[in-house]
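Take a look at this single chain, the form predicted on its own, given in structure tokens.
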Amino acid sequence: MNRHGGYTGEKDNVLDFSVNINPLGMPEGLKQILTETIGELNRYPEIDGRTALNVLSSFTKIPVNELILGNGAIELIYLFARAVRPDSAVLLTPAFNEYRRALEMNGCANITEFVVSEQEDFIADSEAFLDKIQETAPQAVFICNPCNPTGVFIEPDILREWIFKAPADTIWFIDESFIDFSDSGGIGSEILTDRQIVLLRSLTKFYALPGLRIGYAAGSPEIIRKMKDLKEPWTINALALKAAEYLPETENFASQSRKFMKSERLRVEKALEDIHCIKAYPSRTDFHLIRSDRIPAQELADRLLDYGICVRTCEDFPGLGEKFIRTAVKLPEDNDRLIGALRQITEE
């Protein structure tokens, strides 16, 4: 099983910068809805989440036959790999480490990683990546946008160019789990009927619900049908379904969250620029990738933990190594504590 963020140690009052969850917390109205739903836990939830799917369809303007709910976005990554069972794939990396595991578990033996280097600030050369797709003609391509862990955002016009210049039978899996934190929209659902595409969305990160496990995918009807055919019944609990049904009520919360995140993210980037021996890469979402030039990442993480701060080291991401950590953007006072600790450690 792959390693992920989340503090599991014995220290008390640790600020956990290793997980990328909306620091504003869940919408207040949703808390009330979930509290009321506890009284309904003596009944089975809908076996296929039909009510939540209909609400999601109305909210996103995507037909129900192009939508599927998942027990978090992670279930849908594995369900896609199991339904499509590609025999070849290209992964744009560094990126989330579950894509490869899901593919390998489902018989994909020919996996090519197109690694974007730190010398390029982790921004893929568009022509080179397209050349790799045309050269290898993979059955599936996996892209995380904005990318976890680099924070790089690929503009929709570049993505569309890749998709329409690639072989028409290529299946594109585009993970937009962090797109809600971005000040830019994703590629758009109108493309789903033109090519074989699956767009992945997480509700647990932006709405601060990691314990509920809820996400969804929008995709070409034939791929979504295959995924639904293989999906186990009742993978989503009643509380998670209610959270999905509440989405239309969250537009003000979403707007405020994006405004806060953009302002605070840029403020943190500016402060990190002034710290000796580290480099924070520009991000378009709710975390930063940081390179430590003098102190190895694990040592830096250990020393930050002495300050009551947990960060994610990145040695298990392809293309990264012992120099990199990832830090979430949290509330201003928490971010100031991280900035102060990094400054003190690097000046020692």
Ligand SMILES: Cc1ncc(COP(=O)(O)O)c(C=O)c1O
Second form
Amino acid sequence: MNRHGGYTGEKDNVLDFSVNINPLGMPEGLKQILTETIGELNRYPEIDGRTALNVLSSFTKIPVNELILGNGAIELIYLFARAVRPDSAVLLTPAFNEYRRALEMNGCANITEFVVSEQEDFIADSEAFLDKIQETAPQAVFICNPCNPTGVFIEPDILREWIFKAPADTIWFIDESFIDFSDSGGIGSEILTDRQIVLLRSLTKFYALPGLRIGYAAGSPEIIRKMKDLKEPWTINALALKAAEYLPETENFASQSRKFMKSERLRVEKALEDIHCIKAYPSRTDFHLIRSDRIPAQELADRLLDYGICVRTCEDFPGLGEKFIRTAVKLPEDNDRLIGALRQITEE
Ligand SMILES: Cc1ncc(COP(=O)(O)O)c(C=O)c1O
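Any chance you could show the form predicted in complex with the named molecule after that form predicted on its own?
Okay, now the whole complex, with that chain kicking things off.
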């Protein structure tokens, strides 16, 4: 089980850079609606979240039979593995490690990791990746885009090329949980009826609601049907459904967040470039992967905690080992504290 998910230690007032949540916080209007919805908690929520699904469908222009809601994106990773039960899979790594666990729990005996190395700046060589897919002929391919933890984004054109050059019966699971922070709309839903694809979206990160648990998947109708058939009733509570219904109201919030994130991410990236003995990889989302060349990642994390800063070490991601930490992009004053602390520690 993933043992991360934010700082849980004893210290007070720790700045938590280990979770990648929108630093602008939850949209104000949503906060108000959630407060008002507390009065409805004495009733069961809709068993299948039909109202929220319909709103999501007209907002995304994706038909309801290609959409499913989840108790966070995580529920849908496990539900996909349970519904499809692929017997073989290729994972483009390093990436979120729950795909492997979900597959293993559902009997997938043949998991191949295509590991992209730091020498390639974690950018997959298209030809080599396609060769691996041809060679292993997996039933499913998992891609995290933008990738947690590297921040690398695979452009939609490249992804489409992979999908159409691979055998037509390959099922593609594309986790776009961090895409709202990027300046790309992703691969688009038109493709869902051309090939077997599931696109995963999370609302917890961009709308700063990790405690509420809401996400959705858009996928090829047959796969979505199988997932709906196996889904337990009422996994999404009334507050989370209201958050999904609020999505069409968030366009200003979304564009403001993206604008803020782009400029702040670039500012942080530039400041990190000047710090000795670390390398921050360029990111297209709301966090940075940082390689620490002199101080082992765990020691660096411990020393940052002395400054009241929590970061995520990355030893549990395939191919990363003991040298990497991941840091969220937060508000400018918080980011300055991280940059200052890193500078001091690496110069000691
Ligand atoms: C890449 C990726 N996908 C999915 C999830 C799960 O997100 P949620 O909070 O919506 O369940 C996470 C959580 O960190 C993640 O990093």
